[in-house]
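The chain below stands alone and is given in structure tokens; this is the form predicted alone.
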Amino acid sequence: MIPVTVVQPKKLSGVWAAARAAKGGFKFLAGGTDLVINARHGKNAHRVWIDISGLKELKGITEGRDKIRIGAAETAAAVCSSPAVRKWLPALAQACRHFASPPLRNMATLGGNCANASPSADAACALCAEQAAAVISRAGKIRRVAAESLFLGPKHTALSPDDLILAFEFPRRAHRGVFIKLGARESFAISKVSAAVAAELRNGVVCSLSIRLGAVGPKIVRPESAEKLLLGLRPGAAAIADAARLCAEAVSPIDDVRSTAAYRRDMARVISKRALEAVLLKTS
């Protein structure tokens, strides 16, 4: 690991001063759960780390009239313990509850999980299912984009080096949501396959549906054909089974140390079916 200088701005305005001084040779440091490990394995050539973990502007979980806002530096532990998140963003709350291990949940941030762009990132999978918008600042100029549009491929995002995720915003809506992961253990393990589903039903009919699958493609997978199949239906077991098959057809998994592509594809069908049943056939 090369020597690094850690800069800790007191305010958000100090971040851009530090970035200018580093002349592009910097990385943002939040929880550090991925950055430090990558650096130890020689995957980081930046000699300046700008520590944003303590910035108040990147903290807080607020429940507004029509949206929920979560600061990008909020930890997985804070997210899953928030009453507002559990009420309005159930898939995200469940994903953060099963995220890694308790010590890592107390360090890893929502923004970091997104910016790291791992296809198996649990929180990022749920962010997309919950229709998150990322609030991004570049040298003080703010823009909002769909969080899902940031993911381009494994460890590759649409963010420029000086883009900083400030927060995530979600529509405040009554809906059902679930996150299910398959790993060597329920927690303490990277997902082999994961599924996040968020849905709204009126009188038993599906009026909105988001399905996202993790660890089964180069980025988080949206099986649109499965969503379209179920929209407008009063779903039953047969329709859900058909949608689960479409989910499996949408993935492009690989063989790696955690699993085989064939197993992942089959489990994408199984996990999708379980998630859809939990959300769409729930009676209470």
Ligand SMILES: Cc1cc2nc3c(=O)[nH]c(=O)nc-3n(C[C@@H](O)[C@@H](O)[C@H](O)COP(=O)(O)OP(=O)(O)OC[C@H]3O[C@@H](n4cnc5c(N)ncnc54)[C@H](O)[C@@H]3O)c2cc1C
Given for the second form:
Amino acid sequence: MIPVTVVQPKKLSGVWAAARAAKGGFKFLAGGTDLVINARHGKNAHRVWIDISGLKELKGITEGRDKIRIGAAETAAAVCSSPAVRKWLPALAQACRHFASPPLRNMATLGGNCANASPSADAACALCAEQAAAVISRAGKIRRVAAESLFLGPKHTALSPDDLILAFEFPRRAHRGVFIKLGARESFAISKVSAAVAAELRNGVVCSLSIRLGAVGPKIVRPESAEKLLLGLRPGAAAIADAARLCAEAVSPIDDVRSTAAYRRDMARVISKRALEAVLLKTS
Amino acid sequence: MKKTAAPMLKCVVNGVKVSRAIDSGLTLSDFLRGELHLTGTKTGCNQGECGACVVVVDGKAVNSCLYMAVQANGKKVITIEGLKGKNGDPHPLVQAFADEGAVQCGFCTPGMIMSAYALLLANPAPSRAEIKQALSGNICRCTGYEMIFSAVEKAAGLLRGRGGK
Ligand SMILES: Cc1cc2nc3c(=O)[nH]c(=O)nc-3n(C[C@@H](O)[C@@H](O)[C@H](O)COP(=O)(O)OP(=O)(O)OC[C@H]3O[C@@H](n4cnc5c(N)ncnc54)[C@H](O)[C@@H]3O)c2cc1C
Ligand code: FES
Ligand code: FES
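Following the display of the form predicted alone, present the structure of the form predicted in complex with the ligand.
Below is the whole assembly, all chains and molecules, this chain first.
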């Protein structure tokens, strides 16, 4: 048993009341796949968890005229099986498909993946490449920020304890995207290196490009020099190989249980190259 | 903080309505095993890695070691004890696991079967690759997996033969 009291507000307004009542501080509970494990490891100073997993305000995947909206409590499984996500957010769909294991995908939410802010968080990496805005509410006051600006360092975000992510919003734009990850095995492995790429091409010319690399720095890495190199080009294999080298230069990986810094840096080049090739060289 | 009155958990477990006051710090695996004495559901790692604790909630496989029991409020939970065949026979998945030699020590078996059960609810005719993918969150230290995959294939065939029941 976990030494915590879980409260379950029925509506969003109830969340703020529960937050005010929790004098010793609280945590939001979504899928619990990080929170419950942390609590088991004694990393839970909070005696109250506010369960937000069932709130309808945090649910739903909707395709508007110029925006796609995904509720923050939607699970990885729901995201990767959504036709709207597959159509408009290909890198995110792939990241959620290769995420953890099937039962964990039924629990783990996008909001939790971001708020936990692991540098190896797959969905968070793809959200950045897909230009997500996070819709955040604090005591009912709503603001929108670039999801990327939330990440400050390993497990460290710009969110205050009472900031609740309601949803992520994305520009509705036809583009190509991929997410590739390298783990210890094909399924059910946390990334040693991951790459998310989203790009728009016009007549073969790259007119927008975002590259994000996961698990190779204190936060998700944006290799801007590689993006700049390819923008405006009709890229071939040589330009992509150059850009992939710039990606490897942009990372600052560490040695840890999953891999070594040297291997990660080299694989950042290989995985970036594969991702860029898949997006930029595919014909259609 | 002082504890307020224990919350009520109202859900349906294996077809039976459950309604009781519980400590909200219980995980679903704690609740099933400790309170309902449904000890078929195993806990191995208690951290989402092994899949021994997989149960099916509203048609979807979840790791009950990380799922807070109160989150099952209003939902339908199925555990290994809830799988029954016709006329008191074992459920085709259970029978196929036995027939194919997919059980050695048996510790992973309930979780494997529940993951397979969720797969067959969504996809009655899975390919071998889809079976492997669906069971990728379940670890077995004994069998080498091949017999498990064969058992799921066999059960899928049996269930299709009798209209999914
Ligand atoms: C065995 C295992 C394998 C895994 N493999 C992967 C993997 O391959 N790739 C990967 O990316 N991740 C992986 N994960 C981690 C992944 O499951 C989590 O990061 C998950 O996405 C967190 O979401 P949750 O809903 O479970 O969050 P919770 O555990 O409920 O919450 C996590 C944190 O986020 C906060 N939070 C949750 N929702 C919100 C919100 N809407 N607004 C503000 N704060 C919020 C909580 O307060 C808490 O601090 C793995 C986990 C396990 C246990
Ligand atoms: S006990 Fe839940 S996954 Fe191992
Ligand atoms: S039969 Fe022993 S762990 Fe699978």
